[in-house]
Structures are given as C-alpha cells and as structure tokens.
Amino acid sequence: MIEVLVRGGTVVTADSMELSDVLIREGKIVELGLELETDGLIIDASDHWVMPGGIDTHTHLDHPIERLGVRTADDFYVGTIAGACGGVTTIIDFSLQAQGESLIKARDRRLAEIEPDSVIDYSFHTIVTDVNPESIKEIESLVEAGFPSFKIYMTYGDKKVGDGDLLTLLEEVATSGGLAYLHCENDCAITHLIERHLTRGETGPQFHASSRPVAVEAEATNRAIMLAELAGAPICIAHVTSEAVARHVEEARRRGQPVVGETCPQYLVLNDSVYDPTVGFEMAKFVCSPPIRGIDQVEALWSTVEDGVLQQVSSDHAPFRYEGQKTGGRGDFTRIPNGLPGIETRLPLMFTYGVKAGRISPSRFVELTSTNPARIFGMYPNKGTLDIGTDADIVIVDPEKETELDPACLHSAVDYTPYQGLIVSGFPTVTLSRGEVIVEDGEPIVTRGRGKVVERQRIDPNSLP
C-alpha cells in the first residue's frame, strides 16, 4: 500500500479544529503536523475540512421483512457504496435470530452475506428474538468474539421481547460486558390503536403515525430504563424522536445510569407535514417507526442534540422502494414496509442543518456522527478519531459545495429520497478507508468486498460518552 499525504486541510476532531497535514502509511495515520512530505500520493485538501469517517451504527441492508415477503432494496454492495459516497467508512448492521436459531449461527450467516460485498468496514448487532437458555449462554461468547451489542425490540411482531425476557437479557448482557440497544415502543398500545383505526376503516398511511404517538415511545423508554437499572445494564435507546423520550435519557444519566441516546436526521429535518393526506398514498414514503413527529418535537429534539442530552446520530437506513414495496400497503397501512433511506444523506443533513445552521459546532458534528458511535459500540480509539496509530478512515469535505438532493445524484437502489429538493453541503469530495481512496469527486472507485470486520471491545459502562 502506497503512502498517502492529505495536505493543507483543516483537521476537525471531537476535540479540536486546526490546520494540519495527515500522513498515512499501511492504512494507519503515522504523523500529523504542517509541511509534511511524502514520495507517495498527495491529496490537496486546501480550503477543505478533513474529518474522521462517519460511523453509522444503525443500518438495515439486505434486511428481510418476512411478514410482507420483502427485503430492503440495498444489498451490502450497493448500500456500502452509498454509505461511502456519503462519507461513511464503518457500519454496524444487524444479524437477525430466527425463532429457534442459535445466535452464533445467525451471526455467521450474516457474515457470509456481507463479506463478499461490503466496500467499507462493518460489524453487527445481534437481534435477539428467541430468549431461551441456549441463546442466553451464547451472549458471552459473542461479546468475547467482538460482537458486544444486542438489539432488542419491545414491539414488532415475532421480533418482540416481553418484559420478563427483556430483564433476563439485560442481566446477561450486563454480566458479559455487552450493551443492549433498544427499540422502545409500547406494543400493547400500538396494537390497540391499530385495531381501532382499522375497525373505523382508517387504512391510509397517515394512520400509521397516529397509531404510534409520542406516549407509546416515552412509556416504553422509561420502562426499559427502569429494567436496565434493576439489571445494572448499559443501554442505548435507538431513534429517539421526542423531547419526552430524551428527558427520560437525561434523567437516567443524571442518576449515574449508563444510558445513551440516539436520534436520526429524519427526526431533525422532517416534520409530520409529510403525512398530509392531500398528497395521497405517496405519504407512504415517510412511513417509519417511530414516525416523524410535529414541528414542536423537531425543535425540542434539536435542543437535546445541542445540549448533549443525546449522544449520537445514526441513519436507521431501511431502504424500501416506493413502487412495488411501499405500494404493497395500499388499503392497509400495516402492510407498508417501515423505514426510510438515509445512509448517504446522514452526514450532509447534519452538516447543513447542524453545523451550517449554527446549531452545533464542527467538533460536535464529528462527535455525534463518528467519535461517540465508536465509543458507545467498542471501536474507539482505532476508529472515530484522527490520531497517530488510528485507522486512516477520513472524509474530505468542501464546506461551501452544495448539492440538491435527488435520487439521480444518490447511489441507493431506492426510487426516491425523503429529502427531495433540499440543498445540502457536506458530501465528501474524497473518502478514504484505511488509507485507500474509495470515493473521489463524489463517485466510488472501490473494489467490491474490500471491507473488513471491525474488532470491537467489551463495553465498559464507565467509558460511555
């Protein structure tokens, strides 16, 4: 591998922002400073920002929804290409345990699916759906093997884990040095509200949102936090959409409980006007769980991001095509696949609506999108920062360059973007993964399958941001 010098850029980390060159050798950063030299490749980063590659810890690539007979539209090649073009150099996706299946078998099956295709580095959260003595025993083995995080759904059909099993899981995760990653919604309330809507003949996409109000998210989050406190388990609350949920996270952290919270760009940029019935069934493009909230919640959520109440921003990239997938829910909103595409637009949206809007500093941007995700999920300091000895995962951004969002300029296999027509900054001109240029001038130049499994450590609750 040739030596690479990124010259003349403004290096932005979670702690600092200063003019510096970055010298890379054998995929690692070996020197930082001014007027560095090399006989290898020189990348001119003058008037650009040089930042750690984005870490997206919430993606659903090639993910099956068996109840509907569909899979997300992006496989691990297309999805990681899209990620790289959006400045993402590492993802954590999911291995889904089938009922009766070994957790380790689910992990191995998923590794076999991603290894030939991913162009960036990767790991998995294990989705635990069948809590039994054998699967409980496997948790420690997965942690020791470098897969220390476990996704738990408190709703969603056969993925749902009830309170008793949840408490058992939390205790084992705590004992084993893992982290529980929780989707918090009250399943009983959602079921009740869905049945009420359908009984009244209210079947359009807008009723998805009213079947999952803030209260069902807030109640389940509070319950999860209380159970985690009983178990002594560190937890991450996924896709926080509302102030009420964020305040539960804040209160737990004030008590000294190891709890972190995540939100996503869709909850910071969009609002519930996307569910306007006058647009017809196309509002199905915005069906996701939890749903998009009102503008009052959007503004309040930004405050929690600014104030440090929430610790990371992920995409929850769940790319379903509108035609042929979302449209399968005509006449019954419960059959609309839930999720929005976002792996490629996460960094530009946060850069535009966060940094350029003056809501967050450049260093806070890096913290939310790279450094904190690495800290939370056991990858820091090898990933998530730019320092001597770390992986040379780097994005180079022209902070003044603007792009109008449209499916034609994006790389996902989805036929729409929820952010159609928005003007954003923050797309990388160059993306490097372990010192290799994988995106240049916004387009991929990369070998399929070059990504590697990330070595992740046990989770120390005291090291959570």
Second form
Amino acid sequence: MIEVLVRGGTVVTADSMELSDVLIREGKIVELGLELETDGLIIDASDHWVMPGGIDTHTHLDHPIERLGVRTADDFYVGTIAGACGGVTTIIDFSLQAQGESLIKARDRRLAEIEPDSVIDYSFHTIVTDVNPESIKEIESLVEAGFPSFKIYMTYGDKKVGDGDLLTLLEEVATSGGLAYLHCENDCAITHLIERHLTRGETGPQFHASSRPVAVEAEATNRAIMLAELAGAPICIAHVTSEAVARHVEEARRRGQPVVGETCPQYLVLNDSVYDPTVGFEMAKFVCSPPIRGIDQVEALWSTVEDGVLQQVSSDHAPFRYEGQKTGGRGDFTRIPNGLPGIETRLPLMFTYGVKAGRISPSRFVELTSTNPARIFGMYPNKGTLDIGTDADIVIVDPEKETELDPACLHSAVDYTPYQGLIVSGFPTVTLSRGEVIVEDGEPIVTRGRGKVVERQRIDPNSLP
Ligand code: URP
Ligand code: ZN
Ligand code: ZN
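Switching from the form predicted on its own: structure of the form predicted together with ligand URP?
Let's see the whole complex now, leading with the same chain.
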C-alpha cells in the first residue's frame, strides 16, 4: 500500500491539540510531526482538524424486531456507509441470541451477515436473552475470542433478563474478564403504565413517553449497579437520559465501582416538545426507549457530559422508516418500532452543540466519541487515538463548514431525520479507515466488504475511563 501523508492539519486527540502532519504506511500511523515528506498520496488538511475516527459502540443495523415483524432499515452496507460519511470508522453492533440458541452460533451468524457488506471495522456485543448453563459456559470463550461485551436488557419482551439471571450473568462476566452493557428500565412499571394508558384509550405516540418516565430508568439503573456490585462486574449503563440516572453512575464511581455511563445526542439535542400531540402521529418519529426527556433534564445531562460523570456518547442508531414501519403503530403506541437514526449525525451534533457551543473542548469531544469508547470496549490504543503504531482511522473536519440536516444529504435508508433543518458543522471532508480514503469531499468511495472485525481485549475494570 502506498504511503499517505495528512499534511498541515491540527491534530486533536483526547490529550492534546497541535499542528502536525500524520504519515501513514500499511494502514498504520508511522510518524507524527512537522514538515514530513512522502512520495505517496498527500492530503492537504490545512485549516482542518485531524481527529481519530469516531467509534460508535451502539448501533442496531439490520436488527430484527420479531414481535413487530420488522428489521431496522439500514443493512450493514448502507448503515456503515452512513457511518463513514458521518466520520465513524468502527462500530460495535449486536448479535442477538434467539431463545435456545448458542451465543457463539449467534455471533457467527452475525459475522457471516456483516462480513460481505461492512465498509468500516466492526465487532459485536452479544445480547444474552436465554440464560442457561450452556450459554453461561460460552461467555468465557467469547471473551477470549475478542468479543468481551454482553448486552443485557432489563425490559423489552422476550429479550428481557430477570434479576436472578442478571446476577448469574454478571458473575460470569466478572470472572471471564468481560463487561456488561445494560439497558436499564423497570419492566413491571412499564407494563403497568402501558396498561393504564391503553385501558383509558390513550394510544398515541406521546403515551410511549409517559409510560417510561425517568423513575422507571433510574430505579432499574440503581438495581443494575447494586447487582453488579454484588457480582463484582464492570458495567456500562447504556443511553442515560437524565440527571437522576447519571447520579447513580456518579455515586457508584465515587465508591470505586467499575461503572461507566453512556448517553446519546438525541438526549442532548432534542427535548420532549417532540411529543407535542398537536404534531399528530408524526411524533412516532421520536419514539425511542428510553424516551426523549424535558428541557430541564437536557440541560442537566449536558453538565454530566461536561464534568465527566458520563464517559461516552454513542448513537443508539436504530433506524426505522416513518412510512411503513413507524406508521405500523397507528392506534397503538406499543406497536411503533422503537429507535432513532443517528450513526451519521452523532459527530456533527456533538461537534456543533458541544464544541462549537463552548460546552466541551475539542479534546473532550474526541474522548467522548472515540477514545473512551475504545477504552471501555477493549480496543485502545489501536483504535481511539492517533499515535505511532495505531490504526490510521482518521477524520478530517473543516470546523467552519456548515450543513443543513435533511434526509437528502444523509445516507441512511430512513425517510426522515429527527434533526430536520438543524445547521451543523463537524461532518468530515475526508474519512480514512486504516489509511484508506473512504469518504472524500463528503462522498463515500468505498469497496463493499472492506471492513474487518476488530480484535478486542478482555476488560480490565481498573483501566476503565
Ligand atoms: O429505542 C431504542 N433505543 N431502540 C433500540 C433498542 C435499544 O437498545 O433500546
Ligand atoms: Zn437499549
Ligand atoms: Zn440500543
């Protein structure tokens, strides 16, 4: 492979921000410094920021929702192209264990699905839905094979794992060197609140939100943290939406427990005015779990991102088309597929509402969207930073260039964006994956299936950010 020189940019990492060239050979960074030379390809990055590629550890591509007979609208090809155009160079998606299925078979099935299609590097969290002696035994093998994270749902129909099984899983994850990634909402409370709404004839999308209030999320988060403490397991709390939840994470960390917390741009940029009933059924575009919170929570959540209470921002990209998918829930909000598209807009939204708005520094932006995800999920330092010997996964951004968000300028198969009309900066002009240009002038130039599985390490609870 020819050499590539990214010349004249401002290199931003989680620790520093300085003018530097980046020399790449065989997909790895071989030199950083000023006035470097090459006979190979030169990319002019003057007046641009050069940052580690985004790592999105929470995507649901080609993800089935069996109860509703739908799959997320982006397959591994379309979804990873959208990611690359939004500056993402690595994803961790999910392999979903069917009832009675082996965890390893579920992982292999997913690898066979992604391998021909992904244009960026990837791995999977294993969603454990059927806790039995065989699946428990497989956890250690998966950790050793480079798949050390396990997604556990405390609600969500047949994906739900009860407290006893959760504790068993957490104990095994702890002894195997893994990490549990938890969707925390109180299932009984949600069921109760949904039934109350439906018996009153309250069937519109806004009642999705009122059946999943903050207390539902905070209670389950606290329970998960306590069970993890009993088991001695490191955990990551997925998609934290509110201050009360973040405070549970903060208190656990203060006690020295290996707990990290994630939030997502939708909880930082949107607020519950999206569930204004005068909008009509189109509110369904914003139905996700946990739901979007009130403006007071949004401001408080920003503080937790700024001051280090939460450690990472992922997308929870769960894209469903409005026409034909979300509309399946007309007349019954429980039949609206849950989730928002976001793989392509995560970095621009965090750049605009975080860095440009003066809430976070450029280095904190890199930490939240790339370095910490790599650290938490066993990929650091090969991914998540720019240093000699690391993969040359790089985004080059013109910090002054603005784009108006509209589905026409995005690459997902979804027919809407929750961020319609917002003006953002932070889209990459160039994305490099292992030294190869995969986005140029904002347009994808990719070979289908070029992405590779990332070898992840076991999780050391003491080196979590
Ligand atoms: O509404 C959401 N977030 N859907 C995706 C499934 C999940 O992780 O909760
Ligand atoms: Zn979730
Ligand atoms: Zn999710």
